[in-house]
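Here you get one chain, nothing else, as structure tokens; it is the form predicted on its own.
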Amino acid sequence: MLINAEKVKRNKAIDKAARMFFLAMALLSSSFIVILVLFIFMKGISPFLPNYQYGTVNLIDFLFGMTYRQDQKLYGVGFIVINTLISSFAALLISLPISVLTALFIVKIAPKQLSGLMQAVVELLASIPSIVYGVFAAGVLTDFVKWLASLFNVTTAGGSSLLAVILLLAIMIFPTITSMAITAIGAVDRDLEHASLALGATETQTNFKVVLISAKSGIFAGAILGLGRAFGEATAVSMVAGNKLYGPTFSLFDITKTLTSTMLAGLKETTGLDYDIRFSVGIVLLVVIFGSNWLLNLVKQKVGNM
């Protein structure tokens, strides 16, 4: 009995030490996020304070302005927010159904060997660096956009356009959404499928009305992650977006400007107000991401409950 009591005491001490270790790791990772957010907010808010050394920027003009020209000290991101929302949600609209159907095919329909091969391809696509996607878009997607524009007798800036950005982002977020959808669909209880089939539903009806509805949380989690990548992509987008100084851009064949491309363009050559205002753009980007995530979670609650 004494030996067992000592063993239990030792195990409790080990469990307590393990919990403390995991808590420390969680606090460490959380502290990085807090430090990052605080740094961005401190730098981003400074251009709107009265005692700012490089000249105060009007907050209303910044948030709702339709012109962004650093050479004229005009920093309006209203149209850039609209451009970012258009390009990212359009990319999600294209990529989400393709990703979900691909995941459904891989998990429920494809033979085992083909399923493994396709899943490996999806994982490979997810590991490709952003710059590679950007080079592909600059060399292939821009040519496609120019060809498509010629069919409508429209000229483009060498293929750089809103459409090129949308197609690029749709390709980039495809593996992220597909991977999450594969995991979510694979986790659906087989008993639900058997019950649906036993009630007379076909396999197709079961897949769409039972499997996908049951996996909606994971699918929307993938959509949120994919949309977050679309919002946050800078390098690849900058290679095909152009640098429009006013807007918003509604024509698919016109050049555009996103929040991330605004932050990245000329970053190494700028100082003072033009440098700090990019952190202000970063704050706007964070707000847009949080708002979009809230909207997708709201849609998730409605799907399957109607």
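Positions refer to the first chain, counted from 1. These numbers were taken from a predicted model, which means no experiment stands behind them. For clarity, a rigid core is taken as the largest C-alpha set superposing within 1.5 Å between two forms. What changes on going to the form predicted in complex with its partner chain:
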Contents of the next structure:
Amino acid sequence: MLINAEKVKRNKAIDKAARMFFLAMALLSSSFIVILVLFIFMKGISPFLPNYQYGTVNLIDFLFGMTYRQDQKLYGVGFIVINTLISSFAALLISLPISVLTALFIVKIAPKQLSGLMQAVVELLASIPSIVYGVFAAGVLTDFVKWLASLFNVTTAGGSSLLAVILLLAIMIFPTITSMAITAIGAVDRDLEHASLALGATETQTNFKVVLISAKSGIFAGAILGLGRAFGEATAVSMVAGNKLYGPTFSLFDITKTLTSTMLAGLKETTGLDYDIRFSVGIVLLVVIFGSNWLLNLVKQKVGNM
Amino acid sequence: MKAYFKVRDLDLYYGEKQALNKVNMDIYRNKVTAFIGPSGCGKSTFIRCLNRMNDLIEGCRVEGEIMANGEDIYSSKTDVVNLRTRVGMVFQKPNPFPMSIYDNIAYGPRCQGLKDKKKLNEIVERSLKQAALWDEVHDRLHESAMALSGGQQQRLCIARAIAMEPEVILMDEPTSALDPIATSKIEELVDELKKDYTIVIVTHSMQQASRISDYTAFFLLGEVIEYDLTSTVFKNPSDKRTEDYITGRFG
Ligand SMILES: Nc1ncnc2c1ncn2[C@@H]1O[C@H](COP(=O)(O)OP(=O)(O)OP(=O)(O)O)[C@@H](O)[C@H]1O
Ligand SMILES: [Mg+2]
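Alternative state: the form predicted in complex with its partner chain, after the form predicted on its own:
Expanding to the full complex; the earlier chain stays at the top.
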């Protein structure tokens, strides 16, 4: 007999056990996330509650304030949000086209060996810890900024500046976006390319008008991931941002302050309100990240639904 | 009756492996020529020689001569891009670009540098009408082509090829992914199109070949066994192997 009733029963039991196991794992990991978010939110909301032990902070002043200094008990993150948006989007603006062109080169244009080598390099870059990027930025990028500023007769705070942050972030998100773009471009159906070439399009026309267009939703996902990394990068950014107390910073050579560098600066030496408020800043950071993702996904749907 | 393609002693190799062996064939203008034969006999390989799509396959080598409209297409002087604007192609699987219907049709002309909106509008309308798709899509030209049915997508691909105003349209099993109704629409279309174009079609369906083609070539193991008027090939084949194949005794 082909169908063994005993065996079918056993397989069903195994199936059920496996399902339970996966469910348990999923519950466990999602409960971690819930606990994490709850903890941050409870901590972060506490400074705004009426009975807060170190003196209640006004939520409006916090969200829209344009000065952040501990010594005067002024905690306004409005300008910091703007700074963060500026530096991250500027980094994306620089990195995205370079990443996409690099990915296109690696997948479609470079000879096999070079393409393999370059892809390995991109993967390597993605795995370098941010502190290493930070050291590089503090040692090299700041010198570059100083030199550039001197051409305009501007003095900088030792090269720490908005520009240094932007360049650093652009470099750091490059491997993220590039590897996503490589995957997206590699996944484009060869049939589409052949169709294009059979219509008398050149290789270059095909690459730009068909391959990139077809890969755009994957590339967009890479951009969102890269932007997330830029928003969330703390260590390296703190090393070149400076510590601007008010703002927002629009001048490339001026020092700046991002949400992450605000959370990180002096974290170990502080207590009380100055400690708790960092969780509030963390919530703002999460909102900024989710908000940007949501916005970009809207855009993605608008342009990417073909 | 003039030949558009004159193929002389064509050999083709994929690396070491020979896939076409001494193919000789004249393909006539404004006729439908069908290629039949068992799987792996070289039909696709041969049709891809006619617009040099084989150039894209690594390790593919061609010997012999193909004259298209009096020009040796494998000569070093031939511009492949230019050749492909004259010899269009429709593939087995419908492959519209992920863009609007309009942009799909306008793609080829735009790649040739045509920007004039009015001209493009005309081309899109004319091509879609010729491909018998206009009535179904004229009110949603700017919606995604991916939303069309398989049969509509294939007619869109034909319209896209027509938009280039080619002299020849090559079709490699254009209906094998389609249902019978969509298939018969494409067959009607082919019949209509041969007034203006030279058509070469690969098919696995004997009925299709006999219904729509004027000439039929029977391929076997990389060789052309028989090439003649379709009526002759089907009613009065001169080679035993052709007869065996069309009567379904092998393949
Ligand atoms: N890209 C390629 N590289 C190497 N060999 C190939 C390639 N394409 C086809 N071949 C070989 O060449 C021979 C002819 O293949 P071809 O695709 O032309 O056959 P076909 O007649 O179109 O078959 P089908 O009816 O299945 O489409 C086959 O033996 C096939 O394995
Ligand atoms: Mg084939």
